[in-house]
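Here we start with a single chain on its own, the form predicted alone, put down as structure tokens.
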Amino acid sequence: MTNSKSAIKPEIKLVDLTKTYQMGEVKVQVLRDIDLEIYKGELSVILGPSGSGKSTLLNMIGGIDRPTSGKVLFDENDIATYSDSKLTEYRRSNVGFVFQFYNLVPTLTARENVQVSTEICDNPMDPDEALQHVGLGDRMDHFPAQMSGGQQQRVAIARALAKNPRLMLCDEPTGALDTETSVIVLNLLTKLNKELNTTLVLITHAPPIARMAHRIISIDSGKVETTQINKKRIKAEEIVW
């Protein structure tokens, strides 16, 4: 996918973003003069070392976190200026997190684990179809203690999933995978980006995970430093550790 900007306007566009927290009597900007655009059913790969602000980044996107200034336009309409009620009806209905580990409830089948975020937004897909789209239809009753790192993580993408979003947000989603079990995980997200023409974002440190995406955002030290179109995407298990 290769969307014009001048053709096609961003689903997501950053405008002079910037992020500085408070840390006792110092300042530390973590995030500086960010300028991004991210379009519709693409699959964008923000790469970047370990606190560069990848995941501060993320969250800006998902409107877990808001900027210190600048715009976090979605459709056009600026998240940072919204109440934090329909900041949180904004994450509900538009947005699907993944983060590195899984924070499933342990409690609870992987059925159930997914049925908890179809609860919270108007347009869920069913719980047992989210979970046959990952390829856990014969696991939907077993507990998170039953299941491999893989699993967990496969249950995790259902139950963002779930809520069809129209952004699926992935925060090193393959870090506590080892490297057959982050191919599958890897090969699950890019067949939804394609099947369900979900806008999918992915943090990574990994700069050969990178050369799956369409848009490769390089990040260091608060800052994009480069934005690329990827001519020569490859498959998860082409891939070179």
Contents of the next structure:
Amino acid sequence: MTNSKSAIKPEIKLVDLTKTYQMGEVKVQVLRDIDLEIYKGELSVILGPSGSGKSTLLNMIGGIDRPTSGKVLFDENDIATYSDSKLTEYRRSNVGFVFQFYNLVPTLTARENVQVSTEICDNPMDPDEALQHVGLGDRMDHFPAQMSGGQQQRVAIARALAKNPRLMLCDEPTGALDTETSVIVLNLLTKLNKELNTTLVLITHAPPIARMAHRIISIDSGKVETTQINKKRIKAEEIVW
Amino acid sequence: MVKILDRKLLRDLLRTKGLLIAVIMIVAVGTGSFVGMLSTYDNLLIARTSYYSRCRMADFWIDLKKAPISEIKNLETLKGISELRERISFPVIVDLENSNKPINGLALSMPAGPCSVINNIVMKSGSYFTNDIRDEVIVSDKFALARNIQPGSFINLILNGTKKKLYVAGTAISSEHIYLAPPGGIVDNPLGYGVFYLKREYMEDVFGFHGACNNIVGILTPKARYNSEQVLDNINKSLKDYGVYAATPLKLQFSNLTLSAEMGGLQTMATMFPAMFLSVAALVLNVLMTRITEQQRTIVGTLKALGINNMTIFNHFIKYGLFVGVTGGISGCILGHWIAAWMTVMYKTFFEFPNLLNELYPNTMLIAILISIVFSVIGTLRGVRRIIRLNPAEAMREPTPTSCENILLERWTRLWTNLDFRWQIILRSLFRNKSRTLIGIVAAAIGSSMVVLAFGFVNSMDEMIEFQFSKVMLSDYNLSLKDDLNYGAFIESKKLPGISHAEPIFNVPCTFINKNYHKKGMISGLISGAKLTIPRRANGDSVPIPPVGLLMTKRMAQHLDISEGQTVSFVPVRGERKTYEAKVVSIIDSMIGLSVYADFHYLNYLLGETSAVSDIQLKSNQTPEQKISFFKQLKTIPNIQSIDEIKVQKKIVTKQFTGAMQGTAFMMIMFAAVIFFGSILNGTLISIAERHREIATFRVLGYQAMEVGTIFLRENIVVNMIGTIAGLPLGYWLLVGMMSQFCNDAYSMPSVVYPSTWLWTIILAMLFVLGAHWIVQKDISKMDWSQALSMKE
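Moving from the form predicted alone to the form predicted in complex with its partner chain:
Zooming out: every chain and molecule, the one shown earlier first.
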């Protein structure tokens, strides 16, 4: 794993990105002039307080929302200009999402939730293998309601990683979990980043978590404040909550 | 992908089964009524077509006084006529040993040997005429069954005033009498009226009709069938010297007319009912799907984020609609087949066919399923489209709260602040979920219109019966005389046992003419101040018989394009057949027939008679003994053509019309209940799911489940009562539309809704609301509200 800009290519590059929402008669600018690069194989953490625009930023990277202006370059192509179906294709082939509230389909079992993901991409992991990766080999036929929050989040991670995505985007993945479970989930994510060389973007409002990252991007009021390379990465167990 | 999403679909369907069953029931009833009514229509159509073809059903009927057969042969050369058959036809009285009362009947001539004549008969038991016995009769099957007359037995018929003992060779049915009612009557009465087929030679002898006939039936060329009136006009002209009483095309022949009116009604209902039910189903589904997709907003967003395209998600949700459409459609087909079986059995009691069966119609069923799918998918579309349009990020966010603006009522501060907070919650909920409230109102309106329609059917029948038998026809007996007799016969009739009052009638069959319009009919001459037949207007007001001029029913006036004060020409069938003129003094209403009234003496004077009497109406005050002796005496009077006991007629009409309608009305009320239940359950259970947290909060505060339920009950009462009241006029309009199907020259059904119907509709709607609330309350009571409080908002 490297943290040198010259040695590796950016996986995704945001250029002069802005996002404005129209809330009734009021225009709310959520992102302002964002220039940012996410590097291949790195674990990048976007850190910022609530309402700073970090989730919106992640949505732009993941192609589930479009910027008002600016570019989102992936393999030199601006995905912001993609049609709906091309954007869907981008997500389908390249992106895995992990959400704060897991967003599992309650009427599908763990295995089936992973299958939702594997059935639509070309080179997926076996759903059972993905679940074993996250330590849920014995919970495959359980429904979300029969699992703890941590287990549900691990199913969500399995669902994301089973696609073998180039980008894995995690939106406050531990936001709804207790400390102990959070450690398990974060360990799992770093392990996947290391072993599978998946580019991982994680957003959080908790600074201690950021210390696990290769790169820490601080954001506030819709602007990137700083981008730091973290030379002293810590393990999940070392986080002081 | 499809497989996994289908698994999700299956589980989602199971999770929402209660709501889905409610919608499926509405779809099933809609599809069921479509399949049931169209299948019954097809059953009748197939049976009628095959029966008409088997009996070689005539295209027209001519009733005349007497014409030589040679003259009839000449008619065959007229353009448009393919084949003719002349007959002898006379009213008869049946004198059965086991019946005190004389019974009316119709004697019709048939060839001595079986051959394929127009209006042929189908033997049901016994055999056709034999060569061995001259005095043979074939009796109409329904009458024979009702009166237990077996082939091989003997019956007495009073033919031309003489009692004849005839050997019953067999029993038969004929396509011209699928629905058999006595002349002037509108319902069949197997016990009181029969057809008696006699050998032609025998009737020639008895009635003095050698080489002559008084009835012609004929088949038109295929081209002439489109313009039968023209051919009948030509026949009328050719036979004008022989006194044509009536020239009736197939479409106006009583049996065919009644059957066709019934079939027309079925076709209308087969369109109206499904349209009502499936529209409600589509609306309810719309509410349900909007809720389901809204509830699964995050899932949709996640699926989109995972890279699943819009089409896959769209197809996934559209399958809800497909499922409802297919299941509702299939259940509807089963229900429809059952409805058709029930209705076909009911029709068998009125209409006599050799072979009326309940068949399966795969095409109708396929169309029904397709229609139910189309409606269900349309109902699903709005909710699905809304969620599909959202981009994934937006879909994963909680929806922006629905409008929190003040509702209109809040502007009236004094009113608003004085309202109980429960009412404030209810009113805000109703106004903020406008489309759901509106759908609830529409469903209730359709449901209540159906209840009004159901009661309205029965009310209209009651009104018709009441108008005819309690306001217009007030006699106890009506005696039809064979020839017009003079006043002396009338005086004699007053002396019959137990008769308290009698009135003469002089009926003159004639052709009315006004400008280019002409119509066959009859003028009834009533004595001034008649108490036993009282012409009336629709509002019940009696109209006195004018000393000069005519009273004409509205329908007849419409046929002739004539109005009050104008003069109409008429040519009587009897006598010299001169053209007379008379002023139409007033237009009146009649539910049965196309009556025209005039003063008894005026009519006699006009036609150059002194006191000719064709019918006598009697009012009685009889003891049982007097009644027996009365009927005994009637049997011996040779000049009596038929005897009608009005009370019996009323009883039969009431039993047949109201009886049949009550069954249909009950079914319709049950269907209305399905609409109310389906709509209320869906709306409320969805509302409960959305307001889980609100309910939980009330419970935490110490409200009983029943108290919380009352909020929902009040909400449902408001929506459904508004809908029910809106449905009252809608129901009346539907009734008017339906009843117009049953208006023809033989009878006109009024469209009447009694005040009690409005009340009953509201009461029933309230009961449906309470019934549905009982289920809702159970749901609220068993709700795990403590969990609701810890849920993610």
